[in-house]
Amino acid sequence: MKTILVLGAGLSSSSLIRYLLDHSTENDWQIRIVDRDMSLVQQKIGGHKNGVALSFNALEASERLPEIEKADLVISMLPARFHLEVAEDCISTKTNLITPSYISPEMRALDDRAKAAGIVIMNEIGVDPGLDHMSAMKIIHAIQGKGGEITSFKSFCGGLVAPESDNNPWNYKFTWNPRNVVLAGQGGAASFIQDGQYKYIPYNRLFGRLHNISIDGFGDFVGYANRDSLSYRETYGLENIPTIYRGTLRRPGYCVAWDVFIELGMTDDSYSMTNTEDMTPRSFLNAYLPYHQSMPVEEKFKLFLREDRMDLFDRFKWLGIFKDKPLVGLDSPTPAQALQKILVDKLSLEDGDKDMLVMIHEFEYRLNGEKHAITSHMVNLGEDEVYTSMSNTVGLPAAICAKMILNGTLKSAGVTLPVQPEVYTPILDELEKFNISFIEKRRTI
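What is the structure of this single chain, taken in the form predicted alone?
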């Protein structure tokens, strides 16, 4: 029997764990799952005979290492900053490792040691990153295989709420880490290249420079630039491409409203607020508006919005931003943490809600003297608030990759990404069985 150790049983792990358990008998696997919340692990295992629930601090090497020594494969669903430590453990124990997170320079530097240990460390095998790489490389390799030259590649992805569960004026609900949503776009200007010109969008302008996108049957979306598009030229072997752009999708109106929070300063995570023991959404908002002896907060906020954005007022009122109910559980929060508390209370998935994952690629290329375009899109709806589309599209690629490593069909050792046909082809083929598939449209420009 081969042993798989899963570190973390949170939301993104639900579909991963289900797949591994569903395939454990036929493949003779034991699935050992660790989380600080033992009841959560037991709930995910659901009494399956091949599942073992564990509870210890997986962030501590002394507690983690004995379990890694027992495993044939580790799947780390821990926060990304801990993957390097897990990778060091896996090299020392010669244990294969999968993470869905972005590969770091420090992780890349482990390549020779991983090869010497004879193990694979597969990174970026989730949805974004992961499914984006695999679906894009399938088309890139096909174009290049015909002798085509790719001149433009634009890619967008967004975790959203499914249309049938979209019941709020923001047209959005959290489907992954709310903190990452609140801090989106911070940490440097978004960078990309357009027709050979390098372009940069600073954070204070990010949500005002948008791409408009429509998908048949699912309506309109807008995309704002991801922080780093330029590094993907190397990842995709497109070092000389004139245009490359990666972005995040939202519904129209969301970004314009989000810009208000940025202008107010409410997304700042660099300092802690004081005298917050009795802070309410109303007093939080008022702290970022000019002082006036008698003017109500609502009127000051309308002045801040300006006439041209007054249609946004009801979105903020719906959030409860003017309410005087205390924000419980906050101790000297940063502005971003206070804002997150307000948003989570209103924009979380409810019982029976479904989410939606949308991904779209736009290619332009030259072939035999003609210009061509390909648009490839995928829309996947979640099953419920546990087996979400986000959980499916993050967890299933990692789970299928785990099967490939353990049955010997994926043999390359070292620190790697899922950008080669021998990796992405079987994964994309199997994902179609879970309604995770892409629709392509081609045209001559």
The other form holds:
2 protein chains.
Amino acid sequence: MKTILVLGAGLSSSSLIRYLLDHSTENDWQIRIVDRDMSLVQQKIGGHKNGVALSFNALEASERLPEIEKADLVISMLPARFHLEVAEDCISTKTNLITPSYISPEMRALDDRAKAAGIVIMNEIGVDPGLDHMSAMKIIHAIQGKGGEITSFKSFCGGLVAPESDNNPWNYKFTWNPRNVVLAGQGGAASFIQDGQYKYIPYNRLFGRLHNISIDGFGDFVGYANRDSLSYRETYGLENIPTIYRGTLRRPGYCVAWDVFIELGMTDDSYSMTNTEDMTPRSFLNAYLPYHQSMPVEEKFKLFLREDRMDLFDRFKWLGIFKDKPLVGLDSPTPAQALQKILVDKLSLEDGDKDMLVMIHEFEYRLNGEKHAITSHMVNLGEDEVYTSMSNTVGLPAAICAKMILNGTLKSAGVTLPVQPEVYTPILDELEKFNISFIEKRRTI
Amino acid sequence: MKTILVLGAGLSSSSLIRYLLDHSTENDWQIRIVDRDMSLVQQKIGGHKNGVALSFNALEASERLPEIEKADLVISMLPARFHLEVAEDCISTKTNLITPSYISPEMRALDDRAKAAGIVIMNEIGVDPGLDHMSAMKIIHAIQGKGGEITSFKSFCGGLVAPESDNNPWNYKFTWNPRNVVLAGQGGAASFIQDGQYKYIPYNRLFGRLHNISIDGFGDFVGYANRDSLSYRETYGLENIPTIYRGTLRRPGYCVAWDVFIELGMTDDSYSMTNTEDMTPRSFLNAYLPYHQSMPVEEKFKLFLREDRMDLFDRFKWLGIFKDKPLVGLDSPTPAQALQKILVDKLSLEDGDKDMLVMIHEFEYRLNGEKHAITSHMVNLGEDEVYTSMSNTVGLPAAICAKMILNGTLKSAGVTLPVQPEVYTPILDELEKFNISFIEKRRTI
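Could you please show the structure of the form predicted together with another copy of the chain, as a counterpart to the form predicted alone just displayed?
Every chain and every other molecule in the complex is listed next, the one we just looked at coming first.
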């Protein structure tokens, strides 16, 4: 019997745990799951005989280490900053490790030691990062295998609300950590390269320079630039590509409206506001509008919007930003925290709502003197509020990878990413059974 | 004979050193001046018999301490981050200390120890901070002395180019550290209070929300908000004032044009640009404009400016931002560093140029049921490129304060600011002899 230790039983672990339990009997696995919240673990295990519920503080090395010693494989769903500590434990106990988070330089530096210990440390095997790497590398390797030269790669991903649950003027609901959505794009300019020209977009322009994208049957989307597109040249082995761009997808209208919050200064997380005991959405907004002796906040906000953005007014009104009811539970918040509070009240998934994960890659390449284009897209809908598309697309790649490590399909040791055919091919194949599949279109340009 | 030790002989020390030497014989002072650049010290001393030129690294405690032990008073013109170390040395050697820089919480915490040592540690005794405190407190104390209640205090200061040397389309030249001008307003929103309403202005709006100000004989100015106006309520003892605002002055048109650089992202100092070996002003600008296959940078920039700002185009052209000549001497610069390089080439003081320091306070107060207003302004022109207005207004308050400490006029020990009548009255009186004087206007409103 093989033992899998799952660290963390939050929302993002639902589909991962279900897959592991569903495949535990045939594979002779015991799934040991730890979270500080015992009821969360028990709920996820649902009485399955191969599941063992544990409750301790997995962030404490001394509490974590005995369990890691027992395991053949650890899947860490902890906050990303703890992965390095867990990796050290896994090296010392010769235990394989999977994380869905971005690989850090410090994690990368453990490669030799992981190899010496004979273990796999697989990183970035969720959806973004994860599924994006796998689905892109499949096409990149196919083009390169025919002798083609890739000249442009643009890639977009977005966690959105499913069309059937899309019933608000923002065409958006939080399907992931709201704080990350409020802070999206902060901390330095977005950088990419287009036709050999390096381009930088500052935060205050990010939601104003957009790509338009349509997907048959799902309508229109817009993409705004992710912070760092340049590093993907190395990740994908495309060092000399003239154009590389990665972006995040939203429905049309969202970004231009979000830009209003940025321009007002309401997404800032760098300082705490003063005198906020009685703060209401209205007084919060008013703090970012010029003083006027008598003009109502609505009128000042309209002046701020300008004529050309006046069609956005109703989106903001719907959010309740003109209401004068106190925002409770906030203690000297940053503007970003106050804004998050307002948004979460209106933009959360409701009972019965489904989410939607959209990914699209756009390639251009030269082959035998001709220019070609490939687009590849995936749209996946969630099952319900627990087994969301976000949970499925994050958890299933990690779960399938776990199976491959334990059954010996995945042999190479060391600190790695899912960018090699022996990793991504079986995972992409199995994901199709879960309706996570890509549709390719080709044309000559 | 009393000994004064001056740490640092840069541009900001010129007028300070001249005053100390000019008054050294009558007061029986020896002025010991240290800078790493010996020629700079010798140039400032100009062979004066009471000046002693020293060259060592004043940032090194072991090199500095023997000189501090010899001195009765230290004037530190070092970068602000070193003042605390110097203050520790001054406490241990019981030596008085003057710095023109903002008082830090750590510096404030030395108050008891400074008192125990019987020394004065006078901070913020330059122009801004310094002259602003003294000239404002004189009026505040006068109003309060009559029983008036101050309801509004707005204060502006700007280092500008004198009208006779104002010959470029930006109506601006660097009279102080250009880096600080490029980074002005970064690092958190500007905050102030108006009629009891807390107001925040994010960086991307800072140069767009302006106050208009006119001064007889000197024309029009605009003010943009300084980062923190709120803390001045405590400094000036105006804790419950409904309106307090501090701003920086520029000539009309400067701010709206500067805002274009901010909106483009060219003032960011948080990341290094990639592939900048052959960077020119033109390619630097192009990195912040959208990609286009064939449209020239000038046309893309015009689209960015929009019709309503098209009158600014010539300012940018005059700066040379469309030129394709490499920017030399920059190694992977931040955008702010690259922009500074372009600006310094065009906006520096030239031989014979004079600078100008402008300060204006606007008060409103209630007295005996009536509302009154007082404005108080000061315009000071520099003598030349060495004895600039900036150097005079920074150095002379510190120098006069040095005299007051050494001749026993200023008696109170401890860590302090120039906000008490016994400090500011003699200093403001003597500054009038140097043409640094305020003109007050009063009216009933």
